[in-house]
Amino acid sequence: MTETVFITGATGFLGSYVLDLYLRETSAKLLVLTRAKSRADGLEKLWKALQLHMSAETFWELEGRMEIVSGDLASPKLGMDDATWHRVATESESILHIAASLNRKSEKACLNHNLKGTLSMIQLARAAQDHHGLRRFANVSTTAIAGKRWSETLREDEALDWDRSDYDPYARTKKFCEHMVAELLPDVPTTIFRPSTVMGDSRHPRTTQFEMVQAFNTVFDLPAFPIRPTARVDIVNADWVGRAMFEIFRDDAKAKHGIYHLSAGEASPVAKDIAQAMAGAGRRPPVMVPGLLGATQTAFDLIAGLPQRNALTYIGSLFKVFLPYITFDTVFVNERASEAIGRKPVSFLEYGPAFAEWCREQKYRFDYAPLPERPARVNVGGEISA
């Protein structure tokens, strides 16, 4: 029997990986929440996300499997009218909540999208469960819920500590989202996915997400950087994360645990090896001076706060956000997910240098192609209008 799946965040970076796999490897009916005013607008957004994974011809062949639900994560009832809300609640057999605000600097954005949005998703899941019973509700969180750490190795059940301070509003709100899921859906099979630093695809160098790789490239262009040479950096390839989310969510036999770290785990490379690999293109790796960490963080914070907005303040903003995550030398054990899908992530040392070089060459921009006209032989898909 074909399952009906409600997905948020499908137009985002990680969500596009899961959506691509659902379209290619299942016959599921997909209800896709998008901030679209019409089906045409929704298709444009989906094509923008999926062109990293497929040709326009393939997109048009598969688009009829997606029903666009126009809405907004931060609005009451996800921006749906009562009829649409009721239909989604009564038709959805499983719910995968990926969407979130990744704005680590804005508490307002994180509160509105992460907390309010997840609460609305939980309410939808509650209605579906009470109506017919949900097969599964999954929420994509982050390893950042572990809070401020230093040189630790954490398993899933060790990571969340309410006595720990958080690095930013993103981590703080995602921590509470996990709490809401546990408290408000006790009778629903739930899964929490916690990705670590997701950067690059092991199969090809292309990406549509550039902030973290630009921060890393800047690091390895500096003459010195405040990190211990032996500090572990937990970077995981997006294709493995997408595969793990897809397989564990859709296959109850693989979902043996409530929480999964989607991370490089104990195989995380150390800073000196990353620096050496990145220097393979003729660049000299930076001298690593961990004693400068405090002064460096202060300097980047000051640069980010300058009134003028230019390339320098942009780099300052990047490091204000990402420096703690680059230098905290903490990894998240991934044995549960690796065992569930029968494969481990690919080391960043293998694909990272080519990926980073491609991003430099592209000037940290993806050349999006417009959606071509629908071929005459392709049937028009359905739509849910809100």
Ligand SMILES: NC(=O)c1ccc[n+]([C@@H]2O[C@H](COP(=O)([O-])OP(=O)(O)OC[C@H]3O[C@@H](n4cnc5c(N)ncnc54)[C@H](OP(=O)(O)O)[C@@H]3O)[C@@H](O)[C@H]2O)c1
Given for the second form:
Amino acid sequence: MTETVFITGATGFLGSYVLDLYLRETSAKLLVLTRAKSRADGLEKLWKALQLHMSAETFWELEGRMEIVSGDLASPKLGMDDATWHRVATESESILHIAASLNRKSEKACLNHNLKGTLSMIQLARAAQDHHGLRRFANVSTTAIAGKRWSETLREDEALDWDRSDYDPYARTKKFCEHMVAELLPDVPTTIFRPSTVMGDSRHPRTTQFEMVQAFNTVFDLPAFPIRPTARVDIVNADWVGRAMFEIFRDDAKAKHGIYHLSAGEASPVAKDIAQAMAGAGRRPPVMVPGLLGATQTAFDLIAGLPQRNALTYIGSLFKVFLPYITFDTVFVNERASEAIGRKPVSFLEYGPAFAEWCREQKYRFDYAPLPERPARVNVGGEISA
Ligand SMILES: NC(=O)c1ccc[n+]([C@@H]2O[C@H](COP(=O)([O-])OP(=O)(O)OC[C@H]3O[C@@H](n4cnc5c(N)ncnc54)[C@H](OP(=O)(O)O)[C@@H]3O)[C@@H](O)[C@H]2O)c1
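Having seen the form predicted on its own, can you show the form predicted together with the ligand?
Next comes the full complex, and the chain you just saw is listed first.
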């Protein structure tokens, strides 16, 4: 089946995993929303995202399957002119909405990109449904919608609880996005994907996303850290998350449920083992002092709020944002997704040491290769074309 799929967030870290699978394993046509202003910028962005997965030669072979749609979630009608919006709505047979702002500190970014953006995506989905019927609308959410928790193991239907406070605007807006999808598209087959903390690829140590691993490495380089040694941390490998999103979204026979946790679940590693795995040769993991959690959180909140910007306030902000997610000892059962795709995530303890070391060596930066000129003759699906 050659389907036309409208996809957002494909130029991002997780989106690149799904896009790669779509390009290699299907013949679907992909309408790719990006804030790139021109086709050339869009191609650069796609290449930046896809070079983690493929050579430039393969990129040019597959490029014709991707149509760049310039737009912006935060703008009316997704930043498209009327004709483009109408065409995307009438051509899209399924919609995979991955894009979001992950800026946990900014109410404004989360409100505009996540809440307003998802509402605009739902409006487009509504038009597509009324025009020809949508096979599926999927929305990538996060396990952060579970709000403030302490030492829990949550299944999909237990995680969203309106009586709980949220850690940040990111979690709050993503929670309401789930609600909008359920309320406004009752007649469309919908899927909600909730990844937990996605870190690294189990097949190789390379990544293009460094925020979380830098936070973990910083934390576990300290002499002491306020966490229970046996606290579980739900870290999941990106290759499994991408595969699960791709297979469940694409194959209706696998999409038996409305919501999927894409997480390490009950197999999540505990803090002392993660610290050991990330410590690397010659480093000592921190002494774990759970009793200091409250005081540490208060201290880092204060430091993060200081007006000056320097290494200390940077670390303060990092901790303020990520501390709850590292210390809340809450994991998300992944049986639905594991069953659907017939495999479980790989334990972080297996691939984490090489991954953490590579990220340190790279100083948390990916060495992006520029996109070479399109070759004069490209091998498209086995045929040579100019
Ligand atoms: N990474 C994780 O650990 C994790 C964990 C749980 C959930 N998630 C969820 O997974 C999804 C993807 O996360 P990620 O880590 O891959 O993010 P990412 O690397 O930061 O990528 C963000 C993507 O969103 C797009 N985007 C952002 N704002 C946009 C806007 N206003 N208009 C159009 N596109 C916009 C970006 O596209 P352009 O820049 O090309 O416009 C980019 O493709 C998000 O929904 C996130 O909440 C991620």
